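First comes one chain, alone, set out as structure tokens in the form predicted on its own.
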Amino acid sequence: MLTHPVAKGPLPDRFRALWDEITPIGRDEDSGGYLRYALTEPELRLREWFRQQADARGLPVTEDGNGNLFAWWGHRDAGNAVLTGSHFDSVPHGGAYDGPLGIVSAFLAIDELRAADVTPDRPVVVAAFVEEEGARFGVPCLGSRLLTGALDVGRAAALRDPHGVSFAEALGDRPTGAVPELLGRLGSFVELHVEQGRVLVDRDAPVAVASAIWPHGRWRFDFTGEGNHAGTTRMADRRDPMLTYAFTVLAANKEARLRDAHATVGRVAVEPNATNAIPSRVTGWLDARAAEPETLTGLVEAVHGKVTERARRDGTVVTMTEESVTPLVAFDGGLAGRLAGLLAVPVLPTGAGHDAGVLAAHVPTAMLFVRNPTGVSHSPAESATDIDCAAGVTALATVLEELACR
């Protein structure tokens, strides 16, 4: 077992040995990207990596109840310990940035600080969150969001994947929810994160702290109708949920675009699910997002409205379901401001949802990012080069020792 790891060589090698450590777990061959769905078998991998990178450098792990995972440096009732780590799982056929990076990148920073000397006077905490994405229970951030109460216990252990299989089953147990007394030991939070975006590209910079977070949120549509045959029912006889919800997608597309605001509809279920049956349900997910919450309750009610006048004409039902909600997250304007004074870097505000935006109502919270030169996430033409990464791991560190050293 190593014990304390000390810096050696380059940065950004240092950075790749680790990376390559983890870049084969989950991923698909045929599409090159990421199949990194919470507590399954990949995650479960990834999850003892991280075990397994604690215990190299002698940080005990916690876990919350909830599926979270904490490796600490320093004392654990020590009180107002800096937070920092990511998320481990993925979308569908993701990127490898995507959360990952912030929990090598948090490991790394805690090897920097140790080979310049430094001890921190407060504890330093690397998270790895539980179902960040949403990808199989369908809510994201669902670790964070019942580690701070924000999440009903019953509803989360009941949440079930594709399969049938229940997140508390999952997970082993019901989930503990809220723990407060571990809120109450967090000083800060700083999650490092790959761009989502390529407004670095642009300012030709490699890292930037975050302003804000984007209200967003998931709404289910059910669309009903009458299964019927496609070769022997007359058109002017069907009940076809198709149709609304192909308008549906339209008005989405439209009524974003009329607020710059942002909505997508990537995720649909249909029933019986045969080429020449017309449906009997379809069942999509509008994800939606703008600037101000304002303008976000605008679009979904524009949508939802346009889409149950369409449903009458149509002959079908539609029922709307609000699934996750996450509000504006105006990071804390004091401590962003003194990270990008310090790190002297852009201020940037993000359309992608994290668990830092849940935190970020517990303990002052902070967002690191590091470019990403295709600006594609979400995808495998996601990526960010090893000296970026660097560059975000001395970041890092360099907040890390501002906060917990000060």
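Next block: the form predicted in complex with another copy of the chain, after the form predicted on its own:
Since only the chain itself is given, any partners or molecules it might have are not part of what comes next.
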């Protein structure tokens, strides 16, 4: 039962061997990116792989009724468990590392500790959270939000994917929601993740510890005008919502740069979206993030004000709807400082949401980042070298030992 893979050979080679077991799963041959939507065939194969890996290591797997999986090293009834892991699901045509790296690194870190004859005093638990990206059902961190009670069970059950399948149908049952007995047994959570920027490239460091997740949100802008013929309508007679949309894209960019914040309009829908028709309606989604909540609020208000003024000139109507706002997550300062000192690595904030941001409200939480040479993520160009991934495993093993044995 407790036979498990023996850690032999250089760690970067062992990382690559394990990594290559999953690289073909859900890969789109044309883009080179991944289509690993939660609870679809590729992600279900990855979950099956998770069970096989846990089984090979003699780690019993439990489920929380919300789609999240947990593999336990050490007795499940013991308290102060050290949770690690990440998620398998991807954005459309996303990269290989965002999510799976945290799970693969967790299994390898356990192998490292066992090879060093470390026996944890507290359980070490590898998690695979469901629907972290929100790419299938529209709500990011769906699994961790359910587990922690941050999301209403009825609302989660009724979320539908683009094919009309509800989350409850995909899960096979209504989700359980908050699991206090599991949460109460956790002493800490450490999520390892590929870096989604170039800070570690600039700093020439393979690994870092996270300090905070920027507050961030999504705002939908609906621009309504008058659909009309592109060839025959005089420019002065037009009420073209595409103009107001285009202004919004540029205004959001400018206002974000002025504030050292981030603003992106990466999604648009147009009616009727025909070459020879002035659109009747354009919808754009603003993703905005900033280091401080007041900067974020100021950014969104400035964009809204300028766009409203522009709409008057265009003869269009704009309405802004806040779809989601996630407040600043400051990770446990004591824990981050302790781990950064232990590992002798930099501490840096991130603009990306993570399950760690959700768990942080309930349990001391930390994140480790592994250098990404391209700085690119949510894209097939996302990458990490085997050597840096091995450094990530070593760092994670060090952290797990610290938290589970000291």
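Please read all numbers here as calculations on a predicted model, not as lab measurements. Each form is matched to the other, and the largest set of C-alpha atoms that superpose within 1.5 Å is called the rigid core. Positions refer to the first chain, counted from 1.
Engineer: Checking R234 here: with the core superposed, does its CA move 2 Å or more between these two forms?
Structural biologist: Result for R234: yes, a 2 Å-plus shift.
Engineer: Does A116 move appreciably between these two forms, meaning a CA displacement of 2 Å or more on the superposed rigid core?
Structural biologist: No, A116 moves less than 2 Å.
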